[in-house]
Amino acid sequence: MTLDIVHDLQSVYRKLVDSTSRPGLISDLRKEAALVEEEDQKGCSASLLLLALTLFDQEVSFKVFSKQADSVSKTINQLTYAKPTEAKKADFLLILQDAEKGSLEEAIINAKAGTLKNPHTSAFIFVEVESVTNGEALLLKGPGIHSTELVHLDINENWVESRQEKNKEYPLGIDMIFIDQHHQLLSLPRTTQISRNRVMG
């Protein structure tokens, strides 16, 4: 791996505070993605192994919806030492691309909302789709954004109602990051509604 392991993965974690910050915003792992070498990645995208070297560690485990979980698995606890465990347990879930329809719905549905008093321990869901510039149009309302945000996600599942209601009861709930095949991220945190924009999309 040729990263510059501090000076990279700080990028890659202020862009992600920036994209949280601002829900709608789409930030550009481009640069610090050509840097993960393909041997490194095993199935998992270069921008997804990316988030998971800035955020994990020992102390956190996760669970990969994959056909190649075992071996990406293995790849991030070898990397990380975060420690793979049951979608209801872990503090963070990856739907990669090649995971079995439903698996973000059932991801959504297992993810720890955290509690009244810790709502800090709930989950993070990290997803890969095929873009999040073109596809589904979606209307975004919440802290950090002016009036409305319009975006866009190519994803072929049933994930909005089922986000909806794990989200119900605030400060209880996910957070999501979709990560397209080009590298763009978009955060959606619990704090973002979110409506399909059947008008203009």
The other form holds:
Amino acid sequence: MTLDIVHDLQSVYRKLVDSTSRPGLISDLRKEAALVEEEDQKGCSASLLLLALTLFDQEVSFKVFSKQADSVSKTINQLTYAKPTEAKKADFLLILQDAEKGSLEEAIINAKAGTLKNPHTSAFIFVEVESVTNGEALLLKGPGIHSTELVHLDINENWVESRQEKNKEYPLGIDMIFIDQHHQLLSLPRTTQISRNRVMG
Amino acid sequence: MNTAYNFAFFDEGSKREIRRATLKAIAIPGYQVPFASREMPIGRGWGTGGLQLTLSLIGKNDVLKVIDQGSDESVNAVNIKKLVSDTTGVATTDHTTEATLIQSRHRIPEVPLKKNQILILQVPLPEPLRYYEPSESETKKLHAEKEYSGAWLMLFEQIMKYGSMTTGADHPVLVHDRYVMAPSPIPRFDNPKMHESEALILLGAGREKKVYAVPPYTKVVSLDFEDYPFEPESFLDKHCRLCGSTGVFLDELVDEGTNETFYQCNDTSYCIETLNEVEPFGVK
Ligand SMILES: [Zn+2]
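Since the one above is the form predicted on its own, can you give the form predicted together with its partner chain too?
And the full complex, kicking off with our chain again.
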């Protein structure tokens, strides 16, 4: 079995639409991820590669944060023709699990936030994490959410505060997508307000 | 299914482009995201923006409904349905509850939309500020500065002139307290259905090359004044001549023989379903 770039990527896209329009809704990419060939991955998770295949082409640029950034960038470029570039210019920033500590915050700080006239010229940040179903409890509010949504995210950085700072001048901001080891996807567009939930629910 | 075409007509590059734009649109509710609208084998103004959204979304397991001004059977709706099903093989339906994708021109269906559905509205004029500002670069600036006094002034002038807000269809709304948005030429009756909708609503303008979105559970408020509150069309004391429904959007018709005025559901599939509930016939 190999990945069908028409039907399997359509399926990935619809899950992206579902999760982005309903922040907190976790999408399962296991079925599609299982079809990604091992040899194509080169240090990048199958599900992150799926997102790249779904959205990247020669019209977009990206930046990889990883110990193997060069080889992963090369792979993504060869598979999608998207252009590697620096963080401040990239349309997509990819933070792999082996990235140095602080990479996520660095990415958030440097990412394009768009302009008031063109807020869509902002960056997407894709983050590989251990789990999007275990870890710190975060309470979500905003469009797409019926009152509130509780998610658990395992990230060892002060990214929530950096993100809040980055997104404080809405509609400027960044949109984030988290992918975990089990190919589960969580999307947090700029409109989602996050508060750390100290009380265990 | 015609296999001489790509699945869903488009090449994958065209799909990727509109998909990226759509995700941004969802992330910035009510903001018009530009995209490279493609030529389509139907006339412009016939819903090419909506069609491109539908084609970028649709998968083998979708069930498609297309309506034009409330009717599943209009030439426009039938042509769009045929193009999509010829190039995808997906099933089509008239029943709102069975559909996963609903492409519509000028109406939001009467049956409340659900979580597993996406409503795609065809938009002729996406820019709500265009009535008083012809320049695109100026309207972009007005949106950037959240400078909407012109939109209010426009409504105010109508009140002065006609004693009420006579906007008819496409009454502007404020989305997520940020962007003034054209809801497409749906009647005012349908505006409240956008507020805190259970379904994702995507809007596509082919000629003007814009896509925008109202995510589920998003605040959508029709512009109005304290002294002149927004009022949907009212059909008080009126009912559908065919199915008896009240509280739905009714078309006013005149019997040519008797010259009598009567009313009929604008949403024809809703009307037929209601009729079938009352008087079941055939195999359901
Ligand atoms: Zn009726």
